[in-house]
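Next up is one chain by itself, shown in structure tokens, the form predicted alone.
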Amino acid sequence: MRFSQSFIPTVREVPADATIASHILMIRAALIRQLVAGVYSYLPMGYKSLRKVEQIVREEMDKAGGIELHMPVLVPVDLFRKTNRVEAFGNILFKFKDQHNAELSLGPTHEEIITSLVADHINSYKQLPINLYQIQTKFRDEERPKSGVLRTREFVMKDAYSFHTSLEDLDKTYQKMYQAYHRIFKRCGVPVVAVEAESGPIGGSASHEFMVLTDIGEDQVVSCDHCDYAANVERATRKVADGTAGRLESEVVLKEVHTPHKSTIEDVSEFLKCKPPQVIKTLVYRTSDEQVVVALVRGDHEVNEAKLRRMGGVSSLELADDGTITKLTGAAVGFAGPIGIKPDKMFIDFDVPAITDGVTGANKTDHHFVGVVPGRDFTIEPEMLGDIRNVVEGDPCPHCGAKLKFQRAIEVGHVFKLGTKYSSALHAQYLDAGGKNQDMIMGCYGIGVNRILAAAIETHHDENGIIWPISIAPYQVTVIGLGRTPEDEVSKTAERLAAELESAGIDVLFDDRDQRPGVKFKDADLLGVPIRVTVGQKTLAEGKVELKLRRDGEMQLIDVDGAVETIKTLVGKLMAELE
């Protein structure tokens, strides 16, 4: 491709609304342009890279037994109602009515559509297992799209769905997908860490996220340096000791004290001259079936609602409104405590029983109890105790006991064991060998294709621009001629070399513009083309051309007569490093 005949409107200035490297460089290097908030056009350079990522994903999915199809963007909202996901998705659904007054959504994901499709066409155990996938545009009405293509309202996802007759069979496909994902990210040149994860609104029994560690990431990964434990912050656990072991029987006296207008942990701690770990934080929740659930954690900890949902056996949970709290406690918000209240369920974090001489709300406005001893002043049954808080840095690793650490990360892929959540709701059943109807067991496997591009740039760039992994670079080689006229020997040699490289199957960007050498070199660095070949008058007179690697700046002179074979070999070597 001739630079002069392509569409590569590079930008020298840093865009005002871009704050992270991938967003800045994707605009400056003419990969994307924003249409409206969270919606981007992919220019030729960006689209070539996107298609290369898609092809790697497609190849690895096919090798792992996936069968490609293509599902609609338009989804009847009633399908989401059947699986109780309209509420779970909330405001991210793009909903509207067609001219026949039917309510539709732009697809945020396709579990319901694929399950409905399979339910219509598969009815025997002999037709299972099957793993179907697509590479498709998704739509989510993000409230605050940001960070370029990392959080958008329109994006490309590879989503796969597998259907099985047993959990053992699901495990086999899950492992195939898990390994395929590692191969995909390696081939794309994106370093990932696989971590235990929450399933979120997708649902399911088990899942892993594939994370790229970077300071600009929106997610947090909890990991251990002494073993292979890693999880996202929603899923992470810690080793729990018996908090009451060796505890001396406290002689403190329970007492109610006046705490006027002191309803926060910070205000109460300062007023009573105690520390937040002494405070028992009482949070009140409501479930979708109107049950009232109370959660107790230490004052310096935060409730993990995903863990609380699992422990309570409920699919949805939200903080109670002021009226519910007042009805339960008889007090204003901020003065709830576990003593004397009767919620439908109460769950207590493992760290709470270790508190002695504690502080908690007195269920009376402007009052707290001091001298609280859990187990003495309120009941703790074994079934109430569990891990319901977020881990904090320094907590003991659940595997080896070493200290946990936190790192920021970008999620680029997610695999789930769904079980029968969708097949049961949408009647996707099969006849087993005994002639009985059984719900299909499902798995779900997603990759953010756009995010791979951004993650690759975040992990491969310098002050001059992008440093593409060669497998997903829009062009593998750029040939720059420094001739004075299009007809001189330097220009003709550069054009011939570019044409021969293209004939050899290499993606080549031939910079034939009438520009100064410095401009061409700066653009080559900005665009991140892995191999730069420069044909100049002095080197050509010696029968040489200059070859430079973008990733390390290594430069060498190679014979012009054997340049095509030398470059072809180098491209193969760089590709092989990613296999």
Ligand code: ATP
The other form holds:
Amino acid sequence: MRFSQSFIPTVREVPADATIASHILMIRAALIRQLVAGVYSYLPMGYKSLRKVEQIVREEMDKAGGIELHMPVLVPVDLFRKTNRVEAFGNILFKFKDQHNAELSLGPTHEEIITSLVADHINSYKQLPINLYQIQTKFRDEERPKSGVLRTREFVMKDAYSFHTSLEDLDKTYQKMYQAYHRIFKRCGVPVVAVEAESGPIGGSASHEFMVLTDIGEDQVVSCDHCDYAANVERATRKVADGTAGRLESEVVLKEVHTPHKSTIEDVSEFLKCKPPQVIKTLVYRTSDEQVVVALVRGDHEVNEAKLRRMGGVSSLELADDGTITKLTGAAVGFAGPIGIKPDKMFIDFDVPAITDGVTGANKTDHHFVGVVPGRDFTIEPEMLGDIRNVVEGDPCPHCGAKLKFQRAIEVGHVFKLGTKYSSALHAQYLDAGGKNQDMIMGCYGIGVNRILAAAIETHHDENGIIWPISIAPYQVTVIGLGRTPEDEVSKTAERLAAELESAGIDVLFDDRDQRPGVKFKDADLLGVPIRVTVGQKTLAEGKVELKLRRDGEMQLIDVDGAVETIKTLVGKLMAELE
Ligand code: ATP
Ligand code: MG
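Would you generate the structure of this protein in the form predicted together with adenosine-5'-triphosphate, following the form predicted alone above?
Below is the entire complex, every chain and molecule, led by the chain shown above.
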């Protein structure tokens, strides 16, 4: 491709909201342009890379037994009603009416569509297992689209769905997908770690996220210093001491104190001159079946709602409204505490009973209790105790007890054992060998194609621009001619070399622009093409051209005769490093 005939509008300036490397460089190197918030055009350089990522994903999915199909973007909302997902999606679902007043949405994910398709056409155990996938644009009306293409409202996802007759069979495909994902990210040159993620109905290690560790990531990965335990913070657990229970006796005296307008943990601890770990944070939740659930954690800890849901055996729960709180406590919001209230259920984090001289809301507006002793001043039954908080740095690893540490990360992929949630709701059943109807057991596997691009740039760049892994670089080689006129020997040699490389099957960007060498070199660095070949008068006089690797700046002179072979070998070597 000739630079002068392509569409590569590189720029120096970027919008103020571009603060992370991948966002800045994708704009500067002319990969993307924003249309409206969270919606991007892919310019030729960006689109070429995107297609290469897609192709790697496709090849590895095919190798792992996936079968590609393509489902519609327009999805009737009723299909999501059947699985109660309209509410679960909330505002992210793009919904509208067609001219016949039917409610449609733009598909945010395709479990329901594939399941109803399979339900219509597969009915015997003999047709299972099957693993179907597509590479398609998804739509999610994200509340805060940000970080360039890392979180957008329109993005390309590879989504695969597998159907099985047993959990053991699902395990096999899950393992295959897990391995395929590792190969995909390796081939794209993106370093990932697989971590345990929120797992839903099947429990256990039924879900893994593939994470790229980087400070700009939105996710938090918790990992152990000592063993290989790693989990998303939403999922991470900790080792807890056995037999944690509240004290029944203590010298400390329970006392009600006046705390006017002090309703937050910070305000209360400052006012009462105590530390947040001494405060018993009391949160009131409501479940979908109208139960009132109270959760107690230490003042410096955060309740983990997924853990709370699991402990309470409920599928959905949210923070209670002011009315519910006031009805429970008889006080304004901000003064709830465990002493004397009667919720439907109370759950207490393992660390709460260890508090010896606690502070908590007095269930009376503008009042708190001090000298609180858990177990003495409010009852703690063993079944109320559990791990209901997010882990924090330094907590003991659940496997080996060593210290847990935190790192930020970008989620680029997610594999998930779904069980029968969708098949039972949408009647995807098969006849087993005994002629009995059974719900199919499902798995699903997603990859964010655009996020891979951004994550690759986050992990491969320097102050001058992108340093593409060669497998997903828009061009593998850029040829720069430093001739004075388009007709001189130098320009002709550069042109011939570019053409021959292209014929040899290499992706070449030939910088034929009438520009100063400095401008061409700067753009080559910005665009991040892995191999740069420069044809200049001085070296050409000695029968040589210059070869430079973007990643380490290493330069060498190679013979112009046989240059195509030399470069082809180098491309092969760089590609092989990513296999
Ligand atoms: P997140 O927690 O980041 O919102 P998610 O867990 O909702 O993502 P999944 O439903 O698991 O995402 O989707 C599969 C993959 O699609 C994710 O691993 C991610 O790589 C990609 N993805 C999800 N949402 C977006 C988005 N808004 N923009 C770009 N890629 C996305
Ligand atoms: Mg996910």
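As the structure is a prediction and not an experimental result, all values here were calculated from the model. Residue numbers count along the first chain shown, from 1. So that the term is clear: the rigid core is the largest set of C-alpha atoms that superpose within 1.5 Å between two forms.
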Worksheet item: Once everything's superposed on the core, is Leu150 shifted 2 Å or more at the Cα between the two forms?
Response: no
